[in-house]
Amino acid sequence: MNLTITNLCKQYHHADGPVDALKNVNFSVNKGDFVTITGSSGSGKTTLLLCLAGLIKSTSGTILFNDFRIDSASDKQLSGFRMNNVGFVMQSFALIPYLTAIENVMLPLAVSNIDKAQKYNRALELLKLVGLENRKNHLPKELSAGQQQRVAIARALINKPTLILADEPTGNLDPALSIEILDLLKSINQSQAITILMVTHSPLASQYGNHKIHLTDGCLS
Ligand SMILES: Nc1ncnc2c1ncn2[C@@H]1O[C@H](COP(=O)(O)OP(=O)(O)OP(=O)(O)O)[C@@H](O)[C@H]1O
Ligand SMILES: [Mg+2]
């Protein structure tokens, strides 16, 4: 896996005037990298992740995932690309409140044609991986914050992604739970060679990266 970002720009159009959220960003990421993205609030970190996921369109520049052009792909190609390659982990966990832990983990496979038993078994394997097999039938509100984030990480792995995009995955967790989640991400990164791009405000979290990116007002610095 290789991800190459060249001269990436993103301008948002707003009634109050244009916002240049990313300005000529260049970097590349290799298989197995753990990339941390830091920068102050409003510096363009989330915008960068959204562009890389193809969830918003960049204004100019190229984003190449192996030989797939994320920046110019159609919505249909992008949803296939995300389904086959990308796992997401967000600050707010984004679990569905009325689904149990294991149902949440299985959710990204809802539209796939894998049979139900196989989905269930894979989700159970992942809950084991994150140490939550004994909480599989709990609803999100019946789990601690760290456990909820571990369910979200298991869910991000269900489609066997090559790339995990994480936006402040420890933003809502206390320091001890943050270390637990960061260690889990690191072990996934190392044992399965899954590439991770992680946005973070925390100096502790940024130490986990082997490749550190800092954004200042939309520019790499
Ligand atoms: N949909 C939008 N329309 C217009 N401007 C936007 C939009 N989304 C973000 N922006 C602006 O783009 C800039 C970058 O926003 P972004 O969310 O990428 O920052 P961030 O680095 O993730 O910040 P934070 O650390 O607070 O999450 C900000 O100045 C923001 O106000
Ligand atoms: Mg953000």
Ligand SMILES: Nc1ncnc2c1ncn2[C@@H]1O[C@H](COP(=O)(O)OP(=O)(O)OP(=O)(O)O)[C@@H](O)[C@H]1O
Second form
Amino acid sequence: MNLTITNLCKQYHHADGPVDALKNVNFSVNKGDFVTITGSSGSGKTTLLLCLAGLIKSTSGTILFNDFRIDSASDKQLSGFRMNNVGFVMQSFALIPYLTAIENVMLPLAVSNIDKAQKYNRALELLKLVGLENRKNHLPKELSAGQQQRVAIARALINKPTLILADEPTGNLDPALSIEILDLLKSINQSQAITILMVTHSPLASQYGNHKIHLTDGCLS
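Can I get the form predicted on its own as well, since the one above is the form predicted in complex with this ligand?
No partner chains or extra molecules come along with it, only the chain itself.
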């Protein structure tokens, strides 16, 4: 897997005039990299992540994932790309409150042709990986914040992605739980060679990356 970003720009239109969220951003990511993306609030970190996921369109520039052009793909192509290649880990965990832990992990497979037993076994395997096999039938409200984020990480892995995009995954956690989650992500990165791009405000979290990117007013700095 190789991800190459060339002259990436994103401009938002605002009543007070255009806002340049990203300005000629250039970098590349190799398979197995752990990339941390830092910068102050409003520096363009989340915008960059959303562009890389194809969830928002860049204004100009190219985003190449192997031979696939993310920046110019159709919505249908992008949906297939995300389903087959990308796992997401969010600050808010984004778990469905009325589904159990294992049902939340299985959710991305809802539209797949895999039979239910295979889905269940795959989800159970991932809950074991994150240390929550014994909490598989618990609802999110019955889990701690750290456990909820572990469920979210298991869910991100269910489609066997080559890339995980994480947006402030420790933002709602205390320092001790943050280290647990960061260690888990690093372990997954190293043992499974899954590439991780992680947006973070945390100086501690940024140290987990072997490739560090810092944004200032939409520019690499």
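Numbering follows the first chain given and starts at 1. Rigid core here is just the name for the largest C-alpha set that superposes within 1.5 Å across the two forms. No experiment lies behind these values; they were computed from the predicted model shown.
If you fit the rigid core between these two forms, you'll see the Cα of Pro203 move by less than 2 angstroms. The rigid core superposition between these two forms gives a CA shift for Asp16 of 3.3 Å.
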